[in-house]
Structures are given as C-alpha cells and as structure tokens.
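Just one chain follows, in the form predicted alone, and it is written as structure tokens.
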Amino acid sequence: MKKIKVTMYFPANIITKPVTYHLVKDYNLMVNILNADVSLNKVGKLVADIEGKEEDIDAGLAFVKQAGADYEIFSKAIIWDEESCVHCGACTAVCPSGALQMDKNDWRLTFDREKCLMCELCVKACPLRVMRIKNGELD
C-alpha cells in the first residue's frame, strides 16, 4: 500500500462531476479529504490523502487528468525542530488545518503531520525559525 498527499484542481465546468467517488469506487482508493474549496462556477481545489496500491493510484490520477482536472503530488514536508522550539504557539494562529496545536495539559506545541497541508504559513510565522521546508520525496 502506498499513501500520497495531493492537491486537485477542478475547472468550473467539471465541478459537478463525481471525481472522488470514482477514485473510491472504480480505483479502490481510500480518499481522505483534508481541505476543500469547491463551489459552482468557480475553480475548485481539494487537498487529500490517497491510499491504495501503486498501480491503482497511478490509474486513478490518470482518470483525474482524463476527467479534465489537474493535480499536484506533495513533494515536500514541514520539519519541526522540536528541541529548539520554545512552544510560543505563534504557528498555531496561522495553521488552517489544525496540524499545529497547543496541548491543553502542558501548553506544549504538538504537530500532527497527517493533517499538515504544507501551506508553509507556520514557517513564516515562527519567530525562531524552528519550522522549515524539506523538499524531496515524502516518507
């Protein structure tokens, strides 16, 4: 099994097509939608984790293109230098996915990489620069 994170872009003319439905039903993929901004008559954007056999993922992404949408596979990651972090929480104020949160028990920062959308806002918000971008293949 392979897991990737993708951003899919839907032109306004195909917003009503059930693309993610077909990824699940026809290509045996597990699709976990992390963020979506899809409205009628507007370009839509969907960020999702897609999990399945590599050949099913490849076939599913080919279907996305054939349906008239486009996609981008995440090829970077946010790295958190936890030892240098002072847990000020500045990054939590800009994190749209809730991947960065303050633990209510000890007020230490927590980072859920599975929720991260790689928007890079935390990198810009961190006063100590303990958040950075790693380019290359994701683990």
Contents of the next structure:
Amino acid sequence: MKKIKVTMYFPANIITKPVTYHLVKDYNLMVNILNADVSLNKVGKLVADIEGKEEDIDAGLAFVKQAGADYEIFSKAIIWDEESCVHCGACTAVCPSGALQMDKNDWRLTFDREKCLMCELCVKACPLRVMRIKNGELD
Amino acid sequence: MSYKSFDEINEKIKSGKAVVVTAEEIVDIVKEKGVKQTAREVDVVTTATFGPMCSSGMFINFGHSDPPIKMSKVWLNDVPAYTGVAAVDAYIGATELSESRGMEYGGGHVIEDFIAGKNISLYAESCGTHCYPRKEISTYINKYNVNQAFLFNPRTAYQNYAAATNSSGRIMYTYMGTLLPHCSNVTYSTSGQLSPLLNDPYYRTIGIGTRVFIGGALGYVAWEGTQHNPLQKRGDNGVPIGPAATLALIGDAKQMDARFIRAAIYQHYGVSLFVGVGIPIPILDEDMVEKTAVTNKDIFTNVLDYSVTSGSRPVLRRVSYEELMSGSIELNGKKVPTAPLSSLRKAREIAALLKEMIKRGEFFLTKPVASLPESNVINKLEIREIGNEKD
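The form predicted in complex with the partner chain is what I need now, so please give it after the form predicted alone.
Now the full complex is given, and it begins with the chain already shown.
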C-alpha cells in the first residue's frame, strides 16, 4: 500500500464528471478529500490523500489526466538551509539512514535526499534550526 | 635550541616577513623538515575552535534616558538580563530563555541578533529614586546606539572535553546533543589538533592578556576560565585526557561578526552560543613546534555514559580523536556511529582568517602579563542542611 497527497485541477468543462467516484469504484483507491474548491465556470481544485496499491494509484492518476483533469503530487520534504548552516554535525547524530553525513575532507555537511526517510529527527536536533519540513509540490 | 621572542616575532609581522601556518598545516611541515628547521622557519601557528559555549554572555551599557532610570529588572527581546549593577549596565547570559518563546529563543539569540545589527526591544522597570525618577522604560537598542557592548565569557575554549553516549533504554536530550538509547551513538565536541589549548598544553604562550580572535573581533584572555582544571590526567605528550584548562575571554561585541557568533538550541536542554575563537601561538622554540605538531591520533578523551546522572559518569572507554572523527568507534564490541557538535569547518575558516590577518600585519601577538594557574582544585557543591553553615 502507498499513500500520496495530490492536488487535482478540474477545468470548468469537466467539473460535471464524477472523477473521484471513479477513482474509488474502478481503481479501488481510498480518497480522503482534505480541501475542495469547485464552482461553475471556474477551475476546480481538490486536495486529497489517496491510498492504495501502487499500480492502482498509477492507473488512477492516468485516468485523471485522461478525463481532462490534471494533478500534482504533494510530498513532504526536509529543507536544508545550507546558507545558515554552520556544519556542526549535530544532526548526523540522529539521522538513521545516513542521509546526513559529514564530508571527512572539508567537514561540510552533506545531505542525500534519496536516502532521507522523512523521520524529521534532524529538524529538532539542529541547534541552528536550519532543517525544516516543507509541505510542497515535488516532482 | 633556537629561540625567538614575542618582540622578534612581532617585528617580523610588522615587516610582513612572518611565516604563519595553521595548527593543521604545521603537522606536515614538521614531517618534512623536522623539528629544528621548523622552529627556525615558522614564527606563528594559528589555532581555532567554533563550538557551543554555554558560559557566554554580554555586558551592555544602554546610556541614560531623560529622565533617567535605575533599572532593577530588564528584558531584551523578552529575555531577562541581569541589571544588579549600575543604573543602565546589564549582562545578558547566553542560556537565559525568553519569557514568551521559551526554548525557541534565548540570550544567545539576543547576542547574535545584536551583533547582526538588528534592533532589540528593551523593557526595564525600577522602583524610582530621587536621582533616577523614571519607573519604566520601553524602547529599542542596537549596536550603533549603546555605549559599550562586550562579550565576557566566564568559560571558553575548553582544553579537551569528554565524548558522550547513553546506555539507558530511553532517548536523552542533552547539551551534548540527542543521545540515542542503548549506546547507539556517540557525540563529541572539539576541533582536535586545531584546538587552541591542545596546542599549548602547559600554557607557555597562552595566558592572561593574550590577544585573541573572538567572534570576528579582537579580544583578550581576561582570566583563567571557570572550572579551570590544569591537574587533569595527561598523556605522555602532556595533552590532558578530558576537560582541563579553560579561558575567560573578553571582546568587543560591536566589532563582532554574526558569522562567528551563532545562537544554538539543544532540544529539551535550552539555548547556548556557538563562539568562534582563534588564538595564535608563537613558535618560541623547538618545544612549541613539538606541541603544535600534535595530531588527532595523539589526543585522547573518555567516552562517558550520560545516562548516569548521579555521582561521576562512568568512563566506557578511552578513545583518540582520530577514531572519533572516522565516523564510528568500537564500543562494547559494537560499531557505534559518532557525530561532532563543534564545527571543524568553521574552526578551519577562523584559523585561516587569523593566519591572513597576521600575515597582513593586522594582528600582533601579546606576551601574557600573568600565567594561567598551574594547579587548581575543582570543588564540589556540598548540600548542607539549613542552619548548618559550618561543615
């Protein structure tokens, strides 16, 4: 099972289509609507958590596009404000995946986003408060 | 044995001929040229550290308002400062917490913001006196409109410090960072072979009156630091194994640079202050070459169990900084990851900057006017019953 957060955009001409219904019925997805802004003659916007099998999510999102709507996947991310960082290394004490490490040559902090598990331990362990959680649209 | 005096070295700095290297660079120079030749060729070795130093604070004189006030309580950005001195003198301590924001903002932040040139809100109260009738004041101050502002740190630049781990089953939030349960990490705080007092282990050249780089400005060693412990156990090379000497430093906060003074928050512990310190060591003779050529593999500390909070913390093992800095150490037969708390990157930046300042003739060395104490007793605070004032 996988869970994603998406914003779906509905052009005015398709807001009469029951897109969410089909996501639930045909693709076996759990859709939890977090925010909706839909009205006639306007682009509708719907923010939702979608949970299901990975292949079902992929197929469901393909259906959204096919129906004439669009979407953006939301993802939380750790944002490292490198400019303000002093490279002390306190965050590396708690990082369970090795995403945050000290470069042993120049003793600069390195952050490998691919390895980040989003555990958020570094956010509170950072004495400078330069690690932040960002809720945003990521590709 | 070749010998150079402070005066001779300063003459060389003046004429732009001084040979200045960092405490990391001298290691390879000695390997290549030997101790004797290095003593002849090198004049100054720069050392530095950039770590959290809780025992930091700043004196400020705000100037007098009209009508004047004899402040009895004062807050800077809602952080209490101490004003039990003259009317408009105050001391803001780094670890003092904001009364509205708690651990998210403290004295360390006030100091950093002040040095960065920001406006700081000042609120003060008084009972009012005949000569100081005002009872309350609310205004803003900054580094351009106060009279004096100087950092005065009772304890800075610890000569070595213990490494920390936690053998208990619960996570611990400490001034040594977040310590994971069951000794799953080890933290340490040093710039190792670049650290000032590890390069002058017997305080031959660093003493009271020594001019230093502190927070981007000029400063001086004012006194021995609090908890100064020169009798700490030493290795064969004379380097203490564990916390030993400390320095009380003073420096002009108005001239400081927020790149070298940064507030720090340690979760569930509180606020501290990263202080950048650089100290030049004159190569007076071969002995100082040998001392400054010390490397991380010859500097040792103890790994202490911070889960023991009563009595002295047990030593789990002795370890070199070379091993700590490798990223992991062996502990109870397990490979345990290590993490630094002090920025070696910033320390290197300061050592390099100080080297350039000396080469450009902007920083001269001072001979100590008095030595740091060579012996001292570290007292414990005994708890006596009320009414028992004698023993």
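Numbering follows the first chain given and starts at 1. Take the two forms, superpose them, and find the largest set of C-alpha atoms that agree within 1.5 Å; that set is the rigid core. Owing to the predicted nature of the structure, the values given are computational and were not obtained by experimental measurement.
Asker: How about Ile79 - superposed on the rigid core, does its CA move between these two forms by 2 Å or more?
Answerer: Yes, shifts by 2 Å or more.
Asker: Once the core is superposed between these two forms, does Ser39 show a C-alpha displacement of at least 2 Å?
Answerer: Moves: no, less than 2 Å.
Asker: Looking at the two forms, how many whole degrees does the smaller rigid part turn against the larger between these two forms?
Answerer: In whole degrees, the smaller rigid segment turns 136.
Asker: Report, in Å with one decimal, the C-alpha displacement of Arg129 between these two forms after core superposition.
Answerer: Here Arg129 registers a C-alpha shift of 7.8 Å.
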